[in-house]
Each structure stands twice: as C-alpha cells, then as structure tokens.
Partner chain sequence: MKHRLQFAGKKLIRMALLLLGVSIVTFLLMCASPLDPLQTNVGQVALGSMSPEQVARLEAYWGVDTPPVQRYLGWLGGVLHGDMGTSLLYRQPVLTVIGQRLANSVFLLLAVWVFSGILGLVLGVAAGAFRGKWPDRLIRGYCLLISSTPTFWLAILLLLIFSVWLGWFPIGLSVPAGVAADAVTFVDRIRHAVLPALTLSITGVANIALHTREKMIDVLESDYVLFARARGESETSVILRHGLRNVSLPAITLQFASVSEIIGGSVLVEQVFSYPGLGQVAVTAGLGSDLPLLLGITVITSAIVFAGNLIADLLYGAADPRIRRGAARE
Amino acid sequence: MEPILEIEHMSVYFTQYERGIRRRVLPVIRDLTLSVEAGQIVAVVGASGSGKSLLAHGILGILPYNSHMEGEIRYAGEPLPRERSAELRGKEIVLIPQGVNYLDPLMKVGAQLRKGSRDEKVRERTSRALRRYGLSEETEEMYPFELSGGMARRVLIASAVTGIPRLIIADEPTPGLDVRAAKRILGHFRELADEGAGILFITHDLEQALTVADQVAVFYAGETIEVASAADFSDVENLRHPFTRAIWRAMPEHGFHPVSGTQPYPGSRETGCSFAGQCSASTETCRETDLIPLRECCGGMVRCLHPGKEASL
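Generate the single chain structure for that sequence, in the form predicted together with its partner chain.
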C-alpha cells in the first residue's frame, strides 16, 4: 500500500541568541525517518522533550518562527513544502491536540469549529461531526471552560472530522482520562483508520500505544531509534534497540523496572549515540561514530551499532 506520509532525514533546528549576540543553532530533531500508510495507526513513543510535538508541527508547517526544518516530507507521494501544508492543513491533514487549552477560551465551541464561516453547509457538517461523538447542539453554544475533560477531548476529535481527513496527527490525546475513557478515544482512532485515514499517534505511554497501533516508532532525544511492528512487542527478544528493551521492561506487566538516567538535553551532545550514556552495551565506537544511521534490521528499523543487546538494568 502507498504510504500517505513519508518522512526522510528530517531535522529541526532552533536558532537561539546567547547573551543577546552569540547565535546558537540547537538541533532538536535529528535525521528522523518515519512513514504512515493509509488505514494504519503508527504510534510515536518517546519521553517528554524528545521532540514529538515538533514533529507534528513540522508536518503541519506551523513550527515557530525561530526554527527551520531540513529533510524531505512527502504527502500522498508528493513533496510537502510549507505552502502545500498550509493548503492542506485543517482539511486533509488534521491535528488532534492534547486538551481543552487548545481551544480559544473566549469563543464558543461551534464558532471555533466553523472557523468563522457562516456557510449553512459548514454549520451542518460541524454539527454532524459533533453528533458523531455524542455531542448535542447545545455543545456548540458552550465555551471551552464549560466542557468536561472527556467532552473537550471529543470536541477536539470532532474538529478533525468536519471534513474527510486523510492524515490525522494526534498529539497526546488522552492524558488525564481514566482507562475506560482513554480506551473509548483510542477506539475512535481505530474507527477513523478503518475509514481509510492514516494516523500518527503521538504518546509517551508505550502500553497505550500497543493497544491500538500497527507500528511503533520509538523516539529518543529527537531521533527515531527504532521502528517495530506492534507484534514485535510480544517478546522482548524481538526488540532491536537497548532503549526499546528498557522501556519494555518499564511497563507494569513486565516488572516496572525504571529506565535509569535521563535523555540528554538537545544540543548538549556533539557526536555518537545519544543513548550511549545510559547503555551498558555501549562501546567506544558508540560514543565516537558521527551519526549512526537508521538501518533495516529483522523486519524493522534500528539506529544502533549492536542491535539486540540489553541496556543496563
């Protein structure tokens, strides 16, 4: 099947000024490669600060003004420069954000989803989308602060289906929800994927990712370090990268072993594998090789010189 989204060697840099004068370029995403097929849910799993949200903003072309992006993004087989993503966002490529603070606090829900249009057709489509998630006409007349947590989440999902989306980017759509509510939301994603959309599901919760995803891309300090199928996670021996194995062991049903150490802050590391500091299998070459490439390995992809080894536990 033709991928709806292909990202190759994407990097995102921030330009910062130190003490007003010295310019510093801070890489926050390095050499990221990822692809999503229509009808597929690809989970991006990574710790806080690993660059997941910036990946989403990069695809949508809404990175902040002091940043720039390199590498290639293709959407439906064709390159996706900023102008094209500006054309497509909100229509074919949609974002489902994290929570209610992504809604304008001073504007009624209905008016926000209609984006200022007074068209009768738009009005009809909006209320249809809300109805689909069990939200009545009254919801349209509410302000965001009047929504419960679960309602807000459904409003945000409804905002994605006022049109016919082909690529849905969900950036941590479930925090703060209890397990049942989260499950229902994830069920909605499966449903949208079955209708033919490709879904990029961004989360820091591996366990949750595995309940719906077909593929899992593991993120560490701004790099994809492993791409595995969800099935690979049934046995730790199938996993390729020491970090993936470490977070597998950190899952409650696998013993809750915490991952020791923290990921390096962007820009603090010049060369070598970013995980080397936390990995017992790391060698001198791990720390000194300039850029370890992401390569094919046993049906998935891995960025490691010694795939299949364990991290220190």
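Pass me the form predicted alone as well; I've looked at the form predicted together with its partner chain already.
Partners and other molecules have been left off, which leaves just the chain.
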C-alpha cells in the first residue's frame, strides 16, 4: 500500500542576523525521513526543541518567512509543494495545533467549525463531532473566551474531524486534559485510523504514544534517530539507538532513570552524532562523521554507527 505521507531527507534551515548584517544559517531539522500509511498512527516523540512542530509546519507549508526547506514531501504519491498543501489544508490534511489560540476569539464555536457553511449536513457533522468529544450543543453558541482550556482543546480536535480528512497532524493534542479525557481522545484517534485516516501524532510523552501508535519515530536535536514499531518497546533489547533505550529506562514503569546531559542546541555542532556527548558507547568516529545516515536495522530504522540491537546479535 502506498503511504499517504512520505518525507525523504527533509531539512529545515533558519536565517538569523547577528550584529547588523552578519548572517547565520541555523539547521533545525536535518535529513528527516518518515512515512505514514492510511490507517496507521505514527507517533513522533521528542523533547522540546527537537523539531517536532517544525515538521508539522513544513508539511502544511506554513514555515516562517526566514526559513527554507530541502528534501521531498509526497502526499498520496504526489509531490506536496506549498501551493498544493494550501489547497488541501483544512480539507484532506488537517492540523490539530498545540495552542488553543488558533480559535478565532470573535467567532462562535459552531460558525468556526462549519467554516461559514449553512448546509444542514455540515451542521449535523459539526454537532456530531462536538458530541464525540463530550461537548454539548450549547457549545456551538459559545465564544472561545467562554471555554475552559480543556473544552477549547476538544473544540480544536472536533474542528479537525468535522470533515473527512485523509491525513491528521496532531501536534501535542492532549496537554491540559485530565487522564480520562486524554485517553478518550487517543481512542478516537485509533477509531479515525481504523476508518482509513493516516495520523501523525506529535508528542513529548512516550508513554502516551505507546498506548495508541503503530510506529514510533524518535526525534533528537532535529534528526530522526530511530523508527520502530510500538511492539519493539515491550523490551529495551529490541530498541536500537542509545537515546531510545535511555528514554525507555526513564519511563516510571522501567525505573524512572533520568537521561544524563542535555540535547544540543540546533546549529551548535557541525559533524558527528548529536547524542555522542551523552552516549557512553560513542567513539571518535561517532563524533567526527559528517552525517550519520538513517539506515535499516533489525526490522526498523536507526541513525547510529553502533546500534544496540545489532550489536547484541
């Protein structure tokens, strides 16, 4: 089956000016590759600053003016330039954004979800979407300032699924929600995927991702360092990259061992593995190789010269 979304060797750079006209080009995403199939949930997991939200903005064609992107993005087998992305955005490709300020403060909820349509079928789909996320019909007549944070979050999710999207990009969709509400929303994501949508679920919460994802792409310092099936996380020995193993061990059920060191700032290194400064197994080659490629390894993908799973075979 052809993936609904394919990203190959995507890099995003920002241009910054220092002390007048001195210009600096900052790489914030480097050589990123992943894919999402119809009916599949792919979780992108990484800490703040790893490039997760920029990935979403790159797909949607809404990167800031001082950025430029390289690589290839394909949607349903066809290239996805900015113009095509703009045509599909809000229709076949929808974003569930991280911030609730995406809601128009001057427009009632129902009118925002219907996007100005007076069609009775659209009105019914809107009401059904709100009910799906535990919101009453009265919510349609409310302005965003009248909503609680949790309600606003659910309205954003409802707005994304009012139509029939083929690709849903959910950027940290559950902060501010209690455990029960978050679990319900993740369950709805599973239902949407089972109905045929492809879902890119962006989150910092590995534990939450594993409750719903089919595949997990681990981000670190703007790079995809591992792509693994959710089933691989049942045992640390199945995981390939030292950082993936470290965040597995940092989960409460695995001993809550913190990951030592800090993620490097984008542009602070030019060569070598981004995790080399925190990895006890790193070598001089790890630190000096220009760009370590993402390669197939033991049923998954890894960006590492000495992957753990391969080494243990």
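Numbering follows the first chain given and starts at 1. If you superpose the two forms and keep the largest set of C-alpha atoms that fall within 1.5 Å, you have the rigid core. Computed from a prediction, not measured in an experiment: that's the story for all the values here.
- Once the rigid core is used as the reference frame, the Cα position of G90 differs between the two forms by less than 2 Å.
- After superposition on the rigid core, the Cα atom of F233 is displaced by less than 2 Å between the two forms.
- Superposing C-alpha atoms between the two forms shows the smaller rigid body rotated by 17° with respect to the larger one.
- Taking the core as reference, the Cα of L135 moves 2.8 angstrom between the two forms.
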